[in-house]
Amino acid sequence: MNLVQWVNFPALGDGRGSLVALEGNKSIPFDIKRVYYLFGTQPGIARGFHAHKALKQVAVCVTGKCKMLLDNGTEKTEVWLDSPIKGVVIDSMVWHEMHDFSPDCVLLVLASEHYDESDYIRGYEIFIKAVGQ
């Protein structure tokens, strides 16, 4: 499986503007059980720095942009989230960090499960041991 999996969202609309519909098991590759968004991130502040044991997510910048680091323990890559019609899948057991938020960034995240603190891996060394590296 590729570390970076993009999901494209068709923009619907007319002269009045555009609309994107996000639907579980259609445009989003899982049932959606939780939705949250980050905004107002202060300059120079990064977010994330964790992985999930089971949770899957799709992240999309509905406005602005940010850089996301994805790391599966073998491969690392950085991608820019900068379009409201394109999201990135954050699979389970992928360490992720978000950096370089634009002042207007709103990062929307759709999650496959409800919040569960026990699903988080918050230390990078613990993550590397968990993926067997």
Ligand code: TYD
Second form
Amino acid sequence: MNLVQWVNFPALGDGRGSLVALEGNKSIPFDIKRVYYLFGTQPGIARGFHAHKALKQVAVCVTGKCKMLLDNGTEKTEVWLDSPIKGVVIDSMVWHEMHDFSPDCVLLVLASEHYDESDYIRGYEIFIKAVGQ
Ligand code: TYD
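Switch from the form predicted on its own to the form predicted together with the ligand and print that structure.
Up next: the whole complex, starting with the chain shown before.
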């Protein structure tokens, strides 16, 4: 599986503006059990710094932009989330960090499971051991 998997959302537009509809098991490659969003991120703040054992997520900046670092233990890459019609998949067992939030950034995240703290791996060394590197 590629470390970076983009999901393109068709924008349904007309003279009034644009609309994006996200549906589980259609544009989003899993059943959506939870939606959350980050906004008002303070200047210079970075977030994330964890991986999930089982959770799959898709993240999209509906307004503004931020940088997402994705790391599967062997490969590491950074992508800009800067479009309301393009999301990135955060697969299970992918370490991720979000940096360089614009002041207006609203980062919407669709998640395959309900919130479960026991699904988090919050230590990078523990993550590297868990992925066998
Ligand atoms: P956390 O996942 O640590 O934020 P980030 O990784 O984006 O920096 O979550 C911050 C806090 O919010 C933490 O106390 C857990 C809580 N939280 C929920 O209660 N439900 C959720 O769905 C999420 C994502 C977080």
